[in-house]
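In structure tokens, the next block holds one chain alone, the form predicted alone.
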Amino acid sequence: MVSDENPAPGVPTTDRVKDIFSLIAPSYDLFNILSSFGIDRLWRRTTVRLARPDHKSVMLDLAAGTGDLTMAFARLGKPASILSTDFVPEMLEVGKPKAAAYRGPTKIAFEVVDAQDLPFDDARFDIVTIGFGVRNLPDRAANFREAHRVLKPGGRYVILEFSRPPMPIVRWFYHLYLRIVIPNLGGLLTGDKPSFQYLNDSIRAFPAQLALASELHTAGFRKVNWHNLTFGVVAVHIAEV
């Protein structure tokens, strides 16, 4: 667990990302689609496709945020419920209304729950996912026991998120564009440039493919593989239980 007092640039604290998000909330869905040139949608697809869901799946969505990647599921991958959860009640709230817009089989439903301690019976879901959260996590380990846990036997977590380019010339362009667009254009739609900041640094300190696979073997999962998108600018990480 990292402290909260003089975290490092990019280095996830309680604090730090509870302020950060709960001031950026409603502005977070269209920083998503411009600061993605609108791939994200496609990204979410893909995860959607690669979690392999069914019309019997109870699945759980950590680190929620506004609920795109929960809606995907339900509009795709029609499982029987999903749990949306966030430990940012603000990014909740704005989730909220997609779900009330959607009609269809999934039941949804929202709860404010801290992904590093999740108070969930052990086997308790079929997929477990979390998108673009993984990295805002302080104890990311304790959160990879926990989904572990919760997770049914045969089980898959899901994880959705911004990875490292294995080719050095798309890498080097990324992290410039990271370095210069994403706080850039972060603080125009809210103001708040700092927190834009260290959205690009927790992306360039966040581990890559292999290491994250990694971590994922050490907290239990039996199988762990990986699928790049766009050049490997994200990853999407499938562990099984």
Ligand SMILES: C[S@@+](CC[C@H](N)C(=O)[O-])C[C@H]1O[C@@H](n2cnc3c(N)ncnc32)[C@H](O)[C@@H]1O
Contents of the next structure:
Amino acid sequence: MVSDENPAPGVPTTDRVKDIFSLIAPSYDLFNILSSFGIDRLWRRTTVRLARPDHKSVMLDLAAGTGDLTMAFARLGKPASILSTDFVPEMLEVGKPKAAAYRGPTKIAFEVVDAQDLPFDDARFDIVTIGFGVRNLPDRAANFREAHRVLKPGGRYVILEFSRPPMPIVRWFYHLYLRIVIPNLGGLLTGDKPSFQYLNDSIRAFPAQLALASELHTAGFRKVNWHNLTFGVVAVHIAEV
Ligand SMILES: C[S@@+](CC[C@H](N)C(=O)[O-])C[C@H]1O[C@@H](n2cnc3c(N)ncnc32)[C@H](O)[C@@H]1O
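Having seen the form predicted alone, could you give me the form predicted together with the named molecule?
Time for the whole complex; same chain goes first.
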């Protein structure tokens, strides 16, 4: 059992995750662009395509942070509505001007919500998404149960997350990159190297594609598949109710 006072490297706890994201909120977008060389935009666009929203889709974005996945859906997928949620208000504040500048058909709203305990009725949404958020949840199983509960029959939970490149040589370079670049770049931008050390550790501690799919099946999703992007550095899991 890991206590909140002294969690093991890479293990998310509510206090640790809230502290990190409230601190790095103002630099988060810049860090994302620099650390992924802008490829994160491509990952988000591909996630929209794989999620297949239509103009009637009612969507929920969990752990939405500064709103980049929410906005990719609004711009490219044009669903009827997206509720963009996170449990760190400072992250959502960075996303609000992006939604204010948006000129399109999708209604975008924001709400402070814990992704492990959703304050919504059963079967309310067509698509639930989470981008680079699942890794930060202390109770992933609770989140999967809740996503399943609030989805309509036939609805989809779409998870964009760092994963495990199947090719050993890619994995080796990727882990080297995580160990050296992420903490140093993050430390440079925010002065808070330990937070980025946690991000590095949490990526390495996260289950690989098949193990995550199996957790989703256990939570009750009837059909689960995944798509590797950039050699499996990230994967998009699609779990159907
Ligand atoms: C790496 S950021 C991802 C933000 C955004 N989805 C993206 O694609 O850039 C992770 C986000 O998860 C949020 N988060 C972590 N645990 C959460 C929880 N239990 N409930 C809601 N949000 C959570 C953090 O506050 C943070 O904004």
